[in-house]
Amino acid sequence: MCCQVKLGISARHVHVSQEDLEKLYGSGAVLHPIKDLGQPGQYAADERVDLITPKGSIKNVRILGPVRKQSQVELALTDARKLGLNPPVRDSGNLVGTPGITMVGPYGSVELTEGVIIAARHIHFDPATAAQYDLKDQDHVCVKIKGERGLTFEHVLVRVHPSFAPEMHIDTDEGNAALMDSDCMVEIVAK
């Protein structure tokens, strides 16, 4: 199997529900896009929150839009350790049994009882591109990254949806380990 896809490196970020956005930014609040992301309709918003636990805090964490059904916080392991948390590696939206955290915005705060994860490394595909490479939703593949500190990532989750564009997502810890920047090309080498 030989398929190349663009790499996207995700820094720590937050997804919020409309209800939580209004608690953080006031009644009727909306997100203000400042930069489109690699997936259609996804964007970095101007809005930010502070993340607080009893053991630490991280200020000015970017909210990504659009709003979602449930708020969640995606961290790299380095971030989680700074906050004194031990979140599981999970697919986005799989939040049952995950640690909670406090998000603070300019108008108020939100106490999440669960919702902090380390996002599983994954590749987005639209159905036609996935079919071209004989891949389906929830498959796992190995991905090779070339370079001075090249490596192969195993257990990369395949996510297929009509709204997706082909792109692999890893977190900043993983990107730093391979000396990679966003927008380079990586290769799927095994299913």
Given for the second form:
Number of protein chains: 2
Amino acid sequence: MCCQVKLGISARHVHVSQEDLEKLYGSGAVLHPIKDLGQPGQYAADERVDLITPKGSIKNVRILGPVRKQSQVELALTDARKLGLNPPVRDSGNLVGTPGITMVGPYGSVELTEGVIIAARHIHFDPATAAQYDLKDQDHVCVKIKGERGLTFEHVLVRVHPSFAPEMHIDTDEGNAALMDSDCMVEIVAK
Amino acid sequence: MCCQVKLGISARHVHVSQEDLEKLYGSGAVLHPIKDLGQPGQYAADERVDLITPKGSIKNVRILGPVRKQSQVELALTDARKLGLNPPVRDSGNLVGTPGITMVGPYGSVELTEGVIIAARHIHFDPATAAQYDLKDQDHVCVKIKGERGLTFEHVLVRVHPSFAPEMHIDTDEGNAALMDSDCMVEIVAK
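Now that we've seen the form predicted alone, could you pull up the form predicted together with a further copy of the same chain?
Full assembly next; the chain just shown is listed first.
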């Protein structure tokens, strides 16, 4: 098996529920898209929040839209350490038992009791592309990154859904460790 | 070939020349060791500096001793981006053409015209251990890190010297990408 997929490096970001968005930005607030992301329908919003813990803060963290059922904060471990947090590596949406955090917007703040994760590295595929590469949802693969800081990521989760476009997602620690920028092509080298 | 070596994760740090130390901490200043490092004779000093560029600053960056011939600033790429710098990945001491930076101490400051690098991942070996593993100075190897965020680092430089102890050095981006802490054992899997 040998196939290439586009890399997307996710900087720290926040997903919010409509209820939390209104606490942060006021009643009736909506997200304003400023840039489309690699996955269809997903976008970076103009709205941002400050993240605060007893140990520190990070300002102006981008909200990604559209709104979700539950708010979620995705940090690189470098960010988490700055905030004195030790979140687990989780797949998006799997938030049980994760640390909480305070999000502050221009209108008000939200105290999340859980929701902070380090996103597990993963690859999105539409069903046709996945089938072409003999991959199915929940497979794990190894992905080789070439270059001066070349490395091979293991345990990369494959996620297949009709709404997905082929794209591998890693966080900024992983991107920096590999000295890679978004939009380069990387290679699935083994199941 | 299969051998294990202890991992050491280097946070951002500074090496200084005696001349620069005196500009930062005053005439006749010396470094005060507070913690021995993995390599014999190397230590974390009590002394720290602030790093400043036109784009940002990082406070309280540790000086590692003893003093060297030339000052050198080792950053993770995450740190460098915060400072608006784009330093190359280099072996320690190879500073030609690297970006400069301002170091500020309690007595005065130093304007480095060059010296900022991202340290290339490498392994220290004493000659006896290197020979036991059939490795020599300037070899490159692949190193496998196990665990939830397992990965294999390629292009890892082997450095052999009688003053060295066996230890692999990576930076905080690389350590966080692998979800590893210092002092775990990692495995050289291929030349």
